[in-house]
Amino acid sequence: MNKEIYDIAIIGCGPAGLSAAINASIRRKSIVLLGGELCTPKLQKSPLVSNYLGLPEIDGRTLRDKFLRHTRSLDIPILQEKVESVDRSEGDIFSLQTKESEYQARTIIITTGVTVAELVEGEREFIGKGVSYCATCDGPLFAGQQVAVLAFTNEGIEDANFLADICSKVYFISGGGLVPNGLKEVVEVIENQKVEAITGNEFVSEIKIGDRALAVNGVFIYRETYMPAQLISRLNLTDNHINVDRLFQTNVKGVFAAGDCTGKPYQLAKAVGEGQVAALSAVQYLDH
């Protein structure tokens, strides 16, 4: 665990996250910037950006490189670690858990980009009641029980193998054409089947796949994008976007959000501007 308590933790290193990091750094706040292996992949793939003020007809890769150079010029490191969950201690300090470490901060800015468009039926209702997105965090709670892993990324394969060592039964449901290479033999693979629903009473008891109903106590889901409630379950959402006010404060004290995760329009200039406002609002929050 990293023992430093940062002023601001920024989750996501797209345009909104980089903008927030630069503005918070200029205001002399200590920050930790946590992002994926490739920051701003959507921007990098764009052959032409024609509506970014002052830089007409620039390609996305060049603009992305300018963003990253600006960030690095201020000695802001980008830690390539995915945040699995966020908790708050009694002292109003947030703890951010990744597979590699744990970080602490006084405020958080969420800049995770566009989130999942379509959820599995029952997914949102059972978050924290059997639905999880992190086997490292929650797997031990299901020791000796039956679980299912719905995976669209290779991370799901790794965690399915981890769960196989502690659970009585692991079903692996391959999503989005993911090839389930490297799974332990005890894991039962289900391919080319759509997950219809996650059901139960107070807690998960079943997952429906095609014409099958599997009795499980837990469902672990792995996607490329975050679901906002995956990080902080108390966030107020509309259509799976984070609700914010004019200062980009969420309903959770000390938590801000900016960029595509706050809703349409999904535009570069909007993300950069929101990242700046969110950072300045977090600074003001800390100073008061």
Given for the second form:
Number of protein chains: 2
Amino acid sequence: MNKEIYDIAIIGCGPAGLSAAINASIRRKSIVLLGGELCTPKLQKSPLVSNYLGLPEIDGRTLRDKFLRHTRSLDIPILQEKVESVDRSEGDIFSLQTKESEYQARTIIITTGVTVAELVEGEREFIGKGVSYCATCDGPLFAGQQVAVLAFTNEGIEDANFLADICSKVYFISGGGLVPNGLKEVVEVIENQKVEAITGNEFVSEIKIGDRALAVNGVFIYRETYMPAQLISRLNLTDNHINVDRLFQTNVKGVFAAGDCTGKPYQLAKAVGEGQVAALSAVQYLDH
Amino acid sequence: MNKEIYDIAIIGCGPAGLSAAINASIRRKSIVLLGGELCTPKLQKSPLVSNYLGLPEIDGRTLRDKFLRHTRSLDIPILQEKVESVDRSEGDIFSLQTKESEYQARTIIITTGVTVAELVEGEREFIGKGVSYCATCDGPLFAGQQVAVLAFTNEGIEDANFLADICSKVYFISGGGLVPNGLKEVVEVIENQKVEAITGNEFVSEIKIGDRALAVNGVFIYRETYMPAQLISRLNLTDNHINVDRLFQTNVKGVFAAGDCTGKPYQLAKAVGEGQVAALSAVQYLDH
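Can you switch from the form predicted alone and show the form predicted in complex with a further copy of the same chain instead?
Zooming out: every chain and molecule, the one shown earlier first.
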């Protein structure tokens, strides 16, 4: 665990996160910038960006390089670590858990982009009640029980193998064409079946896949992008976007959000502008 | 009068206005971009901008040139004409009056920046009831009457001379150190006096300056920057900023606003992002 208490933790290092970082850094706040994906595959793959004022007709890769160079010119390190969960400890300090370490900060800016994935029916409802996004965090709660892993990324394969050691049964559901290479033999792979719903009463008891219903106590889900609710479950959302006011404050004190995760249109200049305002709002919050 | 009905009229050609223009143009809407000041003296005079993501450590003049070059690369003409007033005619078409001409548009995006000037006491209350910002538009209403001109710009000198031909008496109050060169002799200059208030019952009847009270029916005010209320008086404001929602819609249907005129922080990236969203909102409004 890193012992420094940062002024601002920025989760996500796409355009909104980088813009928040440069603004907070210029305002002399200590920041930790954490992101699983470095300035987004979406930007990198864009063949031509023509609507970011001042840089006409630029390809996504070049623009991304300019963004990263700007960030590095201010000596802002980017930690390529995916934040798994956020807790608020005593004294109003936030703790951010990654696979590799733990970080502490006085404020948080969420700039995690938007997931294009549709949620599974029942997913939202059962977060913290059987639905989890992190086996390292929550796996031990399911020791000796049956669980399913729904994976769109290779991380799901690793975590399924980890769960296989502690759970009585692990089903592996391969989402979005992921090839389940490297799974332990005890894991039961279910292929080419649509996940219909996660059901239960107070807690998860079943996952319905195609015409099967598997009895499980836990469902672990691995996607490229974050669901905002998986970071801080108290966040108010609308259509899976984080509700913010015009200063990019969320309903949780000390937590700000910017960029695609706050709503449409999903646009670069919007994200950069919002990252700036969220950073300046966090600075103001810290100074008062 | 220009007979084309544009999809979008953008009032103001600072960063928010230019960003709105490039986005609307890419979305193939016809636009007229009107601004008295070309991409703002404020930006031009800035010695160093370091927080516009992608263009680190750039001076204001160079950044402004990049913005203007981007706009011109899309064949968007900028008309250096100051909009004096906006009316909504039949069929929901807006008419924009400038000194030089008149333009018509289906939607309006206001990106007029922010005035740092304090309003005169009574100014807001008497807009349209004696307070005016345009002698060409409203001067004839005051034929044969007494008026005062409060001028921070040379435009006030021109308009005072025009008013001197039609009014029985013109007082000229020089604001902000403006040297009143070229005024007609009949105009009475009042120097080094603070304007205390504009007063009256239903209509303006007096302007209080220092310890004098001048009997006037009209007060014409000329500043570098716009008061949002002088363009469209029905706009809802808070602290002289235009109220907008997260899509940058104002309370008036078809009218959007972006940049400093919508509120703090007064920042470049914020203005560029908001201009983009306002343009995309106007596009959506036009398409539905």
